[in-house]
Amino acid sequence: MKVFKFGGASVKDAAAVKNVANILQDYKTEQLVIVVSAMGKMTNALEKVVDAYYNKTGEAQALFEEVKQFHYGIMQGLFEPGDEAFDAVNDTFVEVEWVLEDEPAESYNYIYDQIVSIGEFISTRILADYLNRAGLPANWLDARDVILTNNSYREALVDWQMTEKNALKFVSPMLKKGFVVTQGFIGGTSENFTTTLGREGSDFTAAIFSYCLNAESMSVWKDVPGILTANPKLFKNVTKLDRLSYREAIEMTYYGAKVIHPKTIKPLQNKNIPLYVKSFVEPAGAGTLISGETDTHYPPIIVVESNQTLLHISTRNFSFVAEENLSRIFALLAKHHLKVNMMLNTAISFSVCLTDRPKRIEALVADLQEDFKITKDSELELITIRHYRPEILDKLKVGKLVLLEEYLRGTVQIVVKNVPEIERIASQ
C-alpha cells in the first residue's frame, strides 16, 4: 500500500485533474491512499470569504459565489451536464451558504476551519468520481472519520491512537474495493466539528495516513523535478537532489523550505518510510528520495523567507534579558502563536524574527509593551544558507542591509532588507 499526495497545482484546473488521472492509470493495480488539497488557490479564496463573514463587509456572498463558478468552470470540463457529479459538490456549497446567512456567533479560528475546509471536499469530490468515470475505481473517504484532533482550530493536535485504529477500521477495507481519495489538511473533534492541521498541512495529512496504515511509501506531487537546491524562481543554476536523510529534509523544512511541510517527516521516520518529492509534469522521472540513509555531503542549499518581521525587545530599566524575561517572551509568543524562525539574545535586548502575521503581532507587542521596549523592522527576508560556502553568502549580501546574522555548524542565518544602491549624481 502507498500513499499519494497531490497539492492544489496538480488539480487547478480540468486539464490537471485528467493528468492526475493519467498518472494514476501507470498505479491502477496498486493500492492507494490518494490525498489532495483544495484546487488552485481556493485556500486562499476561501480564506477571503471568511474574513469578509466575520468583519460583517457584506462582501462574502459574492466571493462565495466566485468560489462556486470556478469548481463549475472546472467539472464543466469533466463532466456532462447535469451529471450526479454535481449533486455532492452542490450539497457541500449548500453548507457553506445556510452559515453565510447567519450572523457569526463562533470564534474566528472555528469559522475559518468549518469555511476553508471544504476546498478539499470539493476537490475530492471532483477527482474522485472523475477517476470513476476514467476506469480507475475510486472510493470517496471523508478524512474527519479517521484523523481525530483535539479543539485547537487551525493548528489541531492529532490523536494518534485513536486516528491509527480509525485508519485501520474504515481505510483497510476500502483498498480492497479500489483507490482511496481522501481530503488533506482537515481533522474532525469527538464533537463532530471539522479542524484544520495548519496552513499547507495536506503533507501531513499523507504522512498520518501513511505511518497508521504502515505504508510501503509515500509520494508528493510537485510541479518541480524534485527537492532544489533553492527557489528557481528566486536562484539561476540549481540543481536537483537525488536523495536526502530524513534529518536534512527536517533543517530544511524548518528553515522554511516549502517543498515539504515541516510536520512531515517525523511520522514517516518513526517506521522508516521512504518519501519521494516527484513531478506531475515530468511523471517519469526519480524525483528526491528522502530516507533514513545517512549522506554526509550535499551541495550549498538555499532557503529564502520573505515577509518576515523582527523585534527588537529590550528591558525598561536597563536589566540583563535572563531567564525570567525570556520565560515571558516565550509564553506570549506560544499565546499567540507565532513560530520563531531566528532569534538572538544579548545580555540587555533579544531580537526574534517571525513570519508577519500582522494581526498576532500586534497583539503580541501589546502585551510585551507592559514589561519591555519595542522596535519593530518589516518587509523583511530571511536568507538560511545550509553546507555554505563564503563566496555564496558574500554574493547574497549584495545590495542588503544585514540586520541579524547567525552561525551554527554550517549554516548561515541573515535577516536582510533591501537597500538601493546609492548612486552619484551627474555634476550639472
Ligand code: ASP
Contents of the next structure:
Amino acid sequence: MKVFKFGGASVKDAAAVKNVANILQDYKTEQLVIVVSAMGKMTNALEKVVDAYYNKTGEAQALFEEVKQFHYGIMQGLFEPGDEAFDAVNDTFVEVEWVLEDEPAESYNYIYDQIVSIGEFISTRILADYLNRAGLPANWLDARDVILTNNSYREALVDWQMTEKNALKFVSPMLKKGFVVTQGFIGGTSENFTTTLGREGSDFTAAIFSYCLNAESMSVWKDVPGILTANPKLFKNVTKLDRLSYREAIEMTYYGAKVIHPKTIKPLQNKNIPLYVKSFVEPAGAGTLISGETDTHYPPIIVVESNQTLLHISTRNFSFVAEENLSRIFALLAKHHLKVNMMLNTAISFSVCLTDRPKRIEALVADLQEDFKITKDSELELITIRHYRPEILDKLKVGKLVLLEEYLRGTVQIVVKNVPEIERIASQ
Ligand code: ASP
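Starting from the form predicted on its own above, please write out the structure of the form predicted in complex with the named molecule.
Next comes the full complex, this chain leading.
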C-alpha cells in the first residue's frame, strides 16, 4: 500500500478537487490511504472563529458563516443540489453552531482543537464523496479511530503502539474495499476528545500511517515541482533537487524549509520508506525522492526563516555561563515550549535564536530575569545555507545587519536584521 497526502492548496476550490480525482484515476488499482488537509486557508479562518468565540467579540457566528459559505461554494461546483454529500457537512456545521451558542467554558487549547479540526473533517467528506461519484470507491476514515494521542491540546503526542494496533485493525480491511480517505492533523484521546498535532501537521499524519501500515512509499502532492534549492518567491535561479537523503531533508526542514513538516522524516527513515514530493499541477513530473541513500554532492541550499527573536542572556554577577546556568536556561526553554534554532555562548553570556512566540517568550524572560540580564531583538531572519559557498554568503548579507553567525562543516547560519540604507551607512 501507499500513502498520499494532499495539502490545503490542492483542494482549495472545486476545480482543484476535480484535479485530485484526476490524479487518483491513475492509481485506481493501488491500495491507497489518502490524507487530506483543510481546504485552502480554512484552518486560519477557523482559528479566527475560535479567537472570536473565546474572547467573546460577538463575531464568531459571522466568521463561521464565512467558513460555511466557502465550503458550500466548493460543493456547488461538485455536487447536484440536494445531493446526500451535503448532509454530513451540514451536521458538522450544526455541531459547531451549537458550541458557539454557549459561553466558552473550557480551556482555549481544548476549544481550538474541537473547532479547528472540522476543516479536515469537512474536506475529507467532500473529497471522499466526490471520488465515489467519479467512480473511484473511497471510504471515509475518522482519523481519531486510529491516531491515539495524549491530551496536550494543539500539540498532542502520539501513542505509537496503540496507533499501530488501530491502523492494522481498522485501515487494513478498509483498503481492500477501495481508497481510504482520512484527515491530516487530527488525533483523538482515549476519552474520545479531538486533538491536533500542531500546525501543518498533515504531513506528519501521512508519515504516521506510512509507518504503522509499512507503506511501500509516501507521496506529498504540492504546488511546486519538488524540493527546491531555495524559496522561489525570494530567490532567482532556484533548481529542483531530484534526490535527497533523509538526513539532508530533516536538516532542511528543521531550519524552516516549508516543503514538508520536519516531524515527517523520522517515522519514514525508521522504516526506510521512500518519500516523494510531487507536483499536483504537473503530476507526471518526477518530483523529489527522499530516501535512505547516502549523501552525494548537493548544490547550496538556502532556507530563510523569518519571525525570529534573539535573546542575549548574561549573568548579572560576572559568573560564567557554565553547565549549571546552561541547564537552568534549557529547563526554562523546555518549560515554555520554545524551539531553539541557533545558540552561541561566551564566558558570561548565552545567545539563543527562537521562533517568535511572543507570549511564551515574555514568560521565559520573566523567569530568566530573576538571575540574568536579558536583551531581546525581534523581527529577525534566520538564514541557513547548507553546502555554502563564500560568494553566496556575501550576497545574502547585503542590506542586512548580522547579529549572530555560526559555521559548522558545510553549513552556515546567520541571524540578521534588515536595515534601511541610511542606517547602514551610519553604522559603517
Ligand atoms: N490544516 C492544518 C494547517 O493548516 C494542517 C495541515 O494543513 O497540514 O495547519
